[in-house]
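Starting off, we have a lone chain in the form predicted alone, written out as structure tokens.
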Amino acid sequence: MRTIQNLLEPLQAKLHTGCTDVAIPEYAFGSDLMSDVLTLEDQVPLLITGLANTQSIRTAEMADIEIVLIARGKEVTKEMIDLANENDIVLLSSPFSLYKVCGILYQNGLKALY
């Protein structure tokens, strides 16, 4: 099984909440506009955004989004650290774009959302 811990490596990413052994979804979604997350008839396992603020970890717990991934080097805040925590959100970090996070998740077999 794949799990988080497989990702951090290609991804550079930080691990902020949640544990390694958590399996990686099939599927993920990118986007800034929390809005257009809500919007979503399907689940979204992964969110990828670059807005880091508690904004992007509210919108996850109310779309019921298990994994949460900064791009593009945002600062993740004690406030967003505490609030994934209470939800249960496992929350990571990268230093690189959006764009380029989306291609690396692709390689590693996560398919888009649609």
Given for the second form:
Amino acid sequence: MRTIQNLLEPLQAKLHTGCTDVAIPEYAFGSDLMSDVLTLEDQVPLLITGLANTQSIRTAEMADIEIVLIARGKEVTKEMIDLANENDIVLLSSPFSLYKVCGILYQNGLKALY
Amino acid sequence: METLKLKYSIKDGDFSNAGNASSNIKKNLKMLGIDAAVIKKMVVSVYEAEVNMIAHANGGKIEVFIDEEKIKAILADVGPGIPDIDQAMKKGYTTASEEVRQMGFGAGMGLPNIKKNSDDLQIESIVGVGTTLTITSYFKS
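Could you give the coordinates for the form predicted in complex with its partner chain, as opposed to the form predicted alone above?
So here's everything in the complex, that chain up top.
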């Protein structure tokens, strides 16, 4: 089984919360607009966003998103880490742009919702 | 099941705590063993409304009632009111500030999304007095 651990190197990602032996999900969604994320009817296991504040983690909590990946090298704050820990959300960050992160994930088999 | 009541006060402009009430509501609904899909729809609605309350409406209070057939959330603010509810329900219509946009909201999708995620949505608004949303989700709709 391929896990999040397999994505760390290609994304040059840092793991902030959770563990890396979680299976790579089938689908992902990328957006900086949390309103967009909250309108999704399908289950989204992984959110890619450049929005580095507590609302991206809150949105994940409300929408049952299991993994949040912060792009563009944005600083991940202690508040974000605490909130992710409290809600069992895997929190990662990558120095790459949202577009590049999405490309790498697509290459690794993660599909688009639509 | 007897009616369970949850109550929260929401402070105006308290962006750092936006979502705390919705989070607590979600934890309570999960503890009651309510279906995950019903919980998600309700908390997405309440979260959107909580952000609205902090961003536009001078704060207010949230009350949630849970009985054997439904969850009902009443969100009453003391904000400026909505002069034209039909316009506010249109996707893309917004009066959001830059601060709200930086939080990832303010695209004019909140109220339409609340309506989509609820079985029933009632909006009562008086300009200069405030707005009350009543969001209801039934367990078997």
